[in-house]
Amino acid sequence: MSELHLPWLELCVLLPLIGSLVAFRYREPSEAHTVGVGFSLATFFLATGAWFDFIYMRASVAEDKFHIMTRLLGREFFQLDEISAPLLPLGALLFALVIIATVRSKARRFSFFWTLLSEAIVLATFSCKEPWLIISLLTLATLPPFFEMRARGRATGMYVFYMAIFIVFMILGWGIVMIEERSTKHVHTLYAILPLLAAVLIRSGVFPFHSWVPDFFDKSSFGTALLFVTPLTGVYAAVRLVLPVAPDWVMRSLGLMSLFTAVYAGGMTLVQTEGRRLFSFLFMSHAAVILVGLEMATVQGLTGALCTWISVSLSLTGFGLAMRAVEARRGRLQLTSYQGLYEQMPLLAVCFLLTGIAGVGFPGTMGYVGSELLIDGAVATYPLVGIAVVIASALCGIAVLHVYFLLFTGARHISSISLRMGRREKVALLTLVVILFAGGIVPQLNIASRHHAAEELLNHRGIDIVNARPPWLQDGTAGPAPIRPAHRAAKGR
């Protein structure tokens, strides 16, 4: 296995962990904010360094130099591969921008201690492939939002119920998988697959396990809710826990449920009268579309789903930050009448619109390329699925335009104080807008990276990637032989 040139992964996890302890010492929100910005930015630079190092090495899997964890714990837990390499800087960037964009009025209700601790957990999750470690980290990741809601005196019953069954299903499902691995069974039973599938559906907010998402956005701080859902760790759980063991019909079931959720949640965005509820249904629709793409057994469709994963994370974070900035000035957003805020906050209005339409694949943005690949892959395999994905995206796009017109047009709002964006908010939102459009204008690096990751995923599922390639790549030459999962190959399956 290849070695990175530095222990990037361990530093990416250790630095926000230290930052959380430092932030805990400061009672003054402005001082804790400064600590949070410093540590989150340093973590982002380390994560980006790990990604560039991985690209430079042209490795398929790489682990840290010096093997510090092997010396301390006896084995290496953190690794980068084609799937997780860009997710590491993506996760670090989301945390850094949300922390930077936190204004003083929000800083008193936003815990920098729990946020930096959550960042360490998310980056550790993206850095490992070991199923039990991923399950442990996904379990730990549910605790910071819980403690924050408790500290604010908000009801946590629904969140605790759904997260508890999410954790139980993960442990139960993978425990049965391990038992069956020791037997002579060649195919995993429903007793193993269904709990894992249910866990992924719960964490991703797929119908009928979605009711905790709007409630969670209502009860927690907007920044915490954003960082809990936008890295899409539920999709990561599907990739690491379900895809390697699930038969094709289970993946088709996941795709059908996700497809229904994408259209249903897209339709629900049109009838919401409260800003956070609209955002929660927008998240559910986008996450479901990515899960639909994971079910596809073609390189093209799977590449589109992985590209959409990155663009949706960025655009949803930007849209959420813009909505959070309006909330900081107007309170909870009621979408029942025109508010005419454009004259008071023109740059914020532009960022709100651009990040919103980027999430539905507007031409020229990063999401356009991923959506096109995903829809083309779906239409080539299942035409009706492609049509449903288009309908879901159209519904979300209409909802974004509808809420934009309600908030920023239709009336004249007069204010005696300036409502324009502050410097922190400008830095965070403009950074996301630039990345979204740069990714649309120069998409080659992202597509090439996600194409390799798609081929790796199909190899893990035992699918011949030559026949799974799009028609223009099927030139009759022999491609790499499909790679069978190591644990199955060892048993001669």
The other form holds:
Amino acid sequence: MSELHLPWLELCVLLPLIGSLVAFRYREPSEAHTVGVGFSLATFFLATGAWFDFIYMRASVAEDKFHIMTRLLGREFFQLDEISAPLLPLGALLFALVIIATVRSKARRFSFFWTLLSEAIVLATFSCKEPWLIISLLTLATLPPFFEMRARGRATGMYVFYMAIFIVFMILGWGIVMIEERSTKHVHTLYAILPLLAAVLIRSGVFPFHSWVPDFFDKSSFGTALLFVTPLTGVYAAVRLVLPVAPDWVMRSLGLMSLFTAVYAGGMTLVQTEGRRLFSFLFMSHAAVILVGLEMATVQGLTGALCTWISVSLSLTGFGLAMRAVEARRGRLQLTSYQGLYEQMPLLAVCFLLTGIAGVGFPGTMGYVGSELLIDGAVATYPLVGIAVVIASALCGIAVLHVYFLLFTGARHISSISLRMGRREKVALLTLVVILFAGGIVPQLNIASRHHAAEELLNHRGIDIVNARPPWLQDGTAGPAPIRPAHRAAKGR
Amino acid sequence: MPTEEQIFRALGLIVVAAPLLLTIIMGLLTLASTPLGERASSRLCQLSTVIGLLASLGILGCMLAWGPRNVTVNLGEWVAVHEFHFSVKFIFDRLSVPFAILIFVLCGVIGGFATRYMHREPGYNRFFVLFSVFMLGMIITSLAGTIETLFTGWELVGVSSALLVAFFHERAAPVRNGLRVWIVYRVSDAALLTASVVMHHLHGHGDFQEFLGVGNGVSWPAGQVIGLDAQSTLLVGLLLLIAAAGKSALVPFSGWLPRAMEGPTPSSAVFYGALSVHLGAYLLLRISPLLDDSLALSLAVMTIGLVTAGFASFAGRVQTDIKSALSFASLTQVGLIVAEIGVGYFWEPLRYVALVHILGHACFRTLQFIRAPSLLYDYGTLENAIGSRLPAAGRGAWLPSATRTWLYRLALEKGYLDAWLGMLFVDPILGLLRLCDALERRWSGLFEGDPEQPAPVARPSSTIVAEAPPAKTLAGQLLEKSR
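Having gone through the form predicted on its own, I am curious about the other one (the form predicted together with the partner chain); can you provide its structure?
Below, the chain from earlier opens the complete complex, with every other chain and molecule after it.
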């Protein structure tokens, strides 16, 4: 296996961990904020270094240099591959920008200790392929939001209920997978697959396991909620835990449920009267579209899903940060009357709109080609699926402009104090806008990288990529080759 | 000495780059919170428009001088991963070149008009940013050589139009109308995107030239659809017809056009009265080989055109404000243009008639729209000149009074089209969604021992000076019958 030039991955996990301990020592929010910004930025640069190093090496899988973990624990747990390589800087960037954009009024209620700890957990999750470790990290990741909600005195009943089921199903499912592999069974039974599938559906907020998402957004601080959902770790769990072992009918079920969720959540955004609730449904719709793409047997469908993953993470974070900035000035957002805030915060309004439409794959933004690929792949597999994805996208687009109009237009708002964006918020939001548009204008790099990752995933599932081509490239066949279950799925895990 | 091909390529790039650079410069400066001043914005717009226009005229001149009727400027593969190719390609032919020239001429005229009309308006910079996005979208759409490129322009036109309708955004009515326009455009976009994907699925690419069999000596309106059976042709054609109907406000999507008049006069004049309202018809002209391949499709196009013309003529007669009356007059002509395109199945030269109709109508209507703000002054001058009142229209006096009243109300309410759409499609769906939302809230409430979750109350940190009416729900807005 290839070796990176530095122990990037270990440093990426270690640094926010140390940062969280340092932040814990500071009671003054402004000091903790400075610590948070410093450590999260340093982590982002390390994660970007790891990504560039990986690209430079042209390897399919790479490990850290020096093998510190092997010396300490006897085994190298962290690895970088085509799928996770860009996710590492992506995750680090999201954390860094949310921390940077935290204004003073929010800093008292936003725990930098828990946030940096969460960052370490998320980056560790993206750096590892070991299923049990992923399960442990996903379990650990549920704790910081819980403690934060408890500290704020908010009810945690629903969150605990859903997350407990999520954790139990993950452990149960993978436990059975392990038992079945020991007994040399080639095809995993429903007892193994269904709990894993249910766990992924819960974490990704797929109907009917989604109710915790709006509730969580309501109870938790907006920043924490954003960072819990926007890296899309539920999708990562699907890629690492379900995709390699699930037979094609399970993937189809996942696809169908996700498809319904994409349209349902897209529709639900139209009737929401609270900002956070609207955001949660927007997230669910986008996440579900990515899960639909994962179910595709075609390379382009899967490539589209992986591209959309990155663009959705970035755009939703931007949209959420813009919404959080408005909240910081106006309190919880009620979408029942026009607020007319444009004149008070024009740049924020522009960023809000741009990140919102970027999320629905607007031309010129990063998500556009990804969405095209995803829909194309969907149509190649099942034509109606493609149309449903288009409908979901149209509904989300309507919701974005609707909420933009409600918040920023329709009335004249005069304030005795300046409501304009602060420098930190500007940096965070403009960074996201620039990345989204740069990725949209020059999409080839991202698409090519995700294409390799998609091929790797399909190979992993035992799909013949040559035959899994669109119909116009096939001779006498009506559709792509059916997915064959990966009998050798967990070999060597 | 540059070759013909190099000259065409250079001119073609200038045509697209001029509005693109304008959009980039104005967009970046706005994002950097350092917008250009009024004079600089105006000069930049004029410069961009003039450069684009001269390059378009240059292409036209070269085409006439050297003979080629179909010039392709291929910018290469924007994205290429094994099976998927996303190429950026622009076509200059008998259809696109006149349309591009029309766009530059009208945008130039309106840009100049808006410089004075919008003088010292608080949203001056916003107007010109949206103006540049609109012009870019129109140019990309008109010159697009692939359906993906066309979709890019189509979306740019959509979002800039919706925001321009809501330009006077401190009032609720323009915003509501902007949202309505956006909703119709999203339906249209969804149809176009689906058509694009279906084309990709059936053909492996979205290239118009390969799809419609033009190029290599064959140029618009000739061409023949290659590799599609009758059903697929009909499917793709119907999807494109829905897309065109949404963009050109054809029946049943006509309700948005009078609403779009909420925007400032320069934008309503050029965008809805003259250019974007013709975009659907332009799309139908672009895919005319597809129409030639299917009688059913051509008949559908013809029918929808005639119905729209009849409806718009009927509704336009009772409008009480000049911009609404002009918008319906515009729609009547668009309906006729669409009908001409449909009838082109039987006699191909009608496609040229439709193109000329678009060009003439767009110019004429622009003039009418920009004169609209001074209409009362014009009437006054006219009446002073003739020394008496202008004669009042008195048609339909032979009808019974009750029938006349009924017809009048029907026309005034624009045939209740919006209400019907709302009642049949929007209301049931939103009602169901609201029910689901209520059930979800009850389920959430169970975990807190309180099935009815009260909505949190906003803590206003500042005040809304102009009393804002409560925002209508989406259903309310969609069901709203009149402006």
